[in-house]
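Here you get one chain, nothing else, as structure tokens; it is the form predicted alone.
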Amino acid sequence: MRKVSVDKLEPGMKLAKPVMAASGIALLGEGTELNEKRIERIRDMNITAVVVEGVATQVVPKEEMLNRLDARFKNVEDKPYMNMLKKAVKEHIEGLYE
């Protein structure tokens, strides 16, 4: 699932959330596919945005992401717990860019 502002929203994407409007009423439902019509009443509605399936895009690349983990774990390298957390933060970073 992924968070995309209407603006950017393509025909074909599926919805993973529903759209509700202000009154909780679901206006489009879970698994709803977006074609031009729908996109434009997404964007009548004021909504700035929707859940769609997929991933998420990185916007930062993977080596910028480990330099920075490195740099904000730099001060607390010789406590064993801090190197465990690291470890685990490094893995997940990992996993978002395969």
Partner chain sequence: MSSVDLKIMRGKVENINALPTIPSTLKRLSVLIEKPKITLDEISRFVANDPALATKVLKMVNSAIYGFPGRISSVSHAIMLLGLNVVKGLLLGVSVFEIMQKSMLGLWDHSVGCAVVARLIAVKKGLKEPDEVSVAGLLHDIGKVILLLEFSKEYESAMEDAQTQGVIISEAEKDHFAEGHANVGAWLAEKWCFPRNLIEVMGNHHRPQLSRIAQTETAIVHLSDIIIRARGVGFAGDNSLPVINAAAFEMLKLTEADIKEILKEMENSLEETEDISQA
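Positions refer to the first chain, counted from 1. Being a predicted model, the structure only gives us computed values, none of them experimental. Here, rigid core means the biggest group of C-alpha atoms that superpose within 1.5 Å across both forms. First, how it differs from the form predicted together with its partner chain.
- The Cα position of residue 86 differs by 2 Å or more between the two forms after fitting on the rigid core.
- Core-superposed comparison between the two forms: the CA of residue 77 exceeds or equals a 2 Å shift.
In place of the form predicted alone, output the structure of the form predicted together with its partner chain.
One chain, no partners, no other molecules: that is all that follows.
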């Protein structure tokens, strides 16, 4: 899923998360396909972005993310379970860019 700001919504996009009113009540359910009318309704609400289906584009480049990960683990890598945690997080981060 990915977050799209309301001015970049297009018909055919599918909501991956419900759209909530300020009260927290769901107005459009998960899985709703957007059309012009629904997009207009969303734009009338006081929200900035909605979550739609599809792959997110990451802001920070992958190399940079992995460098920061290395830096965080630098002093603790040899401690029990920290290496396992690092491997899990590294594979997880790589997955975000696929």
